[in-house]
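Starting off, we have a lone chain in the form predicted on its own, written out as structure tokens.
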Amino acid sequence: MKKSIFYHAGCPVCVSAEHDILSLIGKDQVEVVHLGEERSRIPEAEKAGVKSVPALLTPNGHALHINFGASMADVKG
């Protein structure tokens, strides 16, 4: 099975959402990814679908944004 990816950009609403996600999904189910670390990984994030972090894309390719922590602008800089 596809695992869920979780794009953050580590600010307190980012983490707060990564732990209940990894509590109600699982370590296992879940790649995280912290968009601060890994710059590289934005124009993925952005054609995923991803408009604001903290966003998890499912298996499905669905991106659900969880609550408002910064805009892609805002995480590009």
Given for the second form:
2 protein chains.
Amino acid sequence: MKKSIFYHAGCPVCVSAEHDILSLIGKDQVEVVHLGEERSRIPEAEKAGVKSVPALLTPNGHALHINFGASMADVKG
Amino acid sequence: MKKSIFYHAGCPVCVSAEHDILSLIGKDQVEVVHLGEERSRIPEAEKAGVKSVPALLTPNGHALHINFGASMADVKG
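Here we have the form predicted on its own; I need the corresponding form predicted in complex with a further copy of the same chain.
In what comes next, the whole complex appears, and the chain from above leads the way.
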């Protein structure tokens, strides 16, 4: 199975959700991307429908926004 | 491990998220509760911090709101 991708920006809501998601889905099933540090991946996230972080992109391409840490506008700064 | 609980209300956003979550976490790891049909479980969900559906309550008691289908006020009607 393709991995899911967990997009976050280091915010407290993100860190808490990351911990929960990795423990539920399994650490090796999820690629974790910090959009504040890997800014080159922001366009890919937006194209996938990510509107806020934290968000989980499923292997079938659905963006699941989990709680609310920051909007993509905030992430882009 | 204790199961997670997926609270929903039958809305389209809920159905899509349910499909994704069950496929990611594993069907037998998640109890699915339709709050529109099991209204007696609304207080338990609210007490756990569920503010909107769909939401996933993790085994350690964190409420993860996934996208946005309806507020609990809407669910209560």
